[in-house]
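The chain below stands alone, shown as structure tokens; this is the form predicted on its own.
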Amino acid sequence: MHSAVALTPRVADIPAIQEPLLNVSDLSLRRGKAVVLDGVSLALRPGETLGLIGESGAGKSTLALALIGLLRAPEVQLDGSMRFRDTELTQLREADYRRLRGNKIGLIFQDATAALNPCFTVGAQIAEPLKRHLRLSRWARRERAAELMHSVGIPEPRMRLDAYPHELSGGMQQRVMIAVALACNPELLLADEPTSALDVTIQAQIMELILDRVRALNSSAIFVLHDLALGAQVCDRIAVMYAGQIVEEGPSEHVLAAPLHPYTQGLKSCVVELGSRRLVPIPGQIPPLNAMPGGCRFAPRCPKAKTICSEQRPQAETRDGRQVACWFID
């Protein structure tokens, strides 16, 4: 189930000639012998919103964590390129990543209850990036923290500065997480399932709040999502991930209105709508990392699969203004 967000993508407002803010090229991430991300490529322009769509285990959150430097060597092996502005992230030292993380790149975690530190007040946690990156005085940090809490819709913000996370509802905790992530006006925001732990009545409010703040700052954003309809409503572009690979990518209204890849078509058929009496699930499940099939990773579940699909990996082709990796697009 999803809630409508009364905001529309704004890709038409972004000049096509603008250089990418983020450019990921042929990125692979390995844990031991397991290839978790396999040849991922995408670009994000300033002011643009991108949705990563796919089942659990598709690699969406892994990509987000790699971008913000929470998955790095020696825990994992990274190959390929992640370029933010003029900075190559795969080669960045941890000390340099700390200067980016929370400053130029913000992250909203999936579960605010787990992400917020129960031992510190919410005011202190919002003020921490202001101290580390902006060097604000104690008084200025407290004033800015109150302003941020007000901007994300927390009532009586000055009174709640000294509250601990457990004293706030789940929706209020998520608003605090948004305030922390946006405290330093980051150029890029990563939002990993930012509403999945909330009641459906609160989800639309939170998504609208995030979009309002991102657009007020003219920032770019990557949303990790399961909800296709929500992705169509809030994202300029959609990248559909399956088993660590991007299988279809392009403008959201094209990808979700008339999907070309069999996996995207399968995801769309799983959407539950009011009045629907028939569900069409995708058979099977994403294969485990230690048993990935050769060729196209979706082939064992694909109704269109032929012999070539299990033998050779399809390369992405441009069709109808999007990138699609399938042997039988037509």
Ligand SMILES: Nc1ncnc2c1ncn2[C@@H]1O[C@H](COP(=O)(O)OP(=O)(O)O)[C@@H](O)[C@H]1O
The other form holds:
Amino acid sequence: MHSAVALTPRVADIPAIQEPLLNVSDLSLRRGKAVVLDGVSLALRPGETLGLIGESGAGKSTLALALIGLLRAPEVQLDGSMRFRDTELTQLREADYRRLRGNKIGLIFQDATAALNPCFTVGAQIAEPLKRHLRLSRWARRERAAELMHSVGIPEPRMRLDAYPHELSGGMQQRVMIAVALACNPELLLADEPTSALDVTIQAQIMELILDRVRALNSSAIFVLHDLALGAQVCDRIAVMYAGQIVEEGPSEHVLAAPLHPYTQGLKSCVVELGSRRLVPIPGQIPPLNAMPGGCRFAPRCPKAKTICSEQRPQAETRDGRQVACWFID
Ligand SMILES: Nc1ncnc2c1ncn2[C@@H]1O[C@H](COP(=O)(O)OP(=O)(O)O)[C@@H](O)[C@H]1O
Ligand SMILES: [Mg+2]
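Coords for the form predicted in complex with the named molecule, given the form predicted on its own:
Next comes the full complex, this chain leading.
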């Protein structure tokens, strides 16, 4: 009975048993007086994928950067908790963060041209985490780098090990960054709009590739996306973020089929109308950080808002297996 690997059922079969890999609880992030993240709570089990969805300026990248320890005091003030297995990330020293980053937690940015170093070959950049975290020998690093390049669909990887980033196309550079992020088989992958800097013709391909690798490694992943339908298609769970708050979180199929929060409903109608060639965006925009309304931050744009919405912040409630923060859930 100890061959746990073969007997482990899929995550979805045993929701209550597994400890979360990542548990973010009441996390707030301030830049000076501006509350950029406000009481964010999320949990991710091993092997689970989460789509973090919301308009530009919602705070998605801020959350990803905070998780990976690139936004820290004194630049920002963090309150609340981010636990990765048994490690409290908000308290972690930089030296300890360096042992997690690129090792147990991988990061794929939106823009590979900015993330890759133009002065080093792609082989050297893929090999760097293998040296730093896994202490592989020079020969083993080169072998593994070529394998990784092959696994992310780079043709003739041995010939390309010594190429510099600018010698590769944007799509190939993105693949290199994915190889760097996955080099040490991270338990958690953060992918911040991993395809939005790419040509539409290869976006789906790259998304497929990342998902395929995440599944092959049985890693957990957070995909930052602004498209609700795409998020629901590729992720197990969806968290909808508005103005630094999670307004709805739950299983993808439920959130997409029957969104409960008026903001999620608005995002969904954008999707549907887009399908019929008419884009009806939610009127208005995210308020600036220095003028955030008290109460529900979505209230000024919400078709259902009543007096209480602008006065008191709705707490997240469990409804239909989801967390929803709204005073008027249908
Ligand atoms: N370096 C920064 N300095 C000050 N404010 C920032 C910085 N980066 C982002 N912000 C602000 O934080 C908020 C959240 O931004 P961001 O996390 O980039 O959102 P998203 O990734 O969802 O588009 C926005 O109001 C943005 O203007
Ligand atoms: Mg962003």
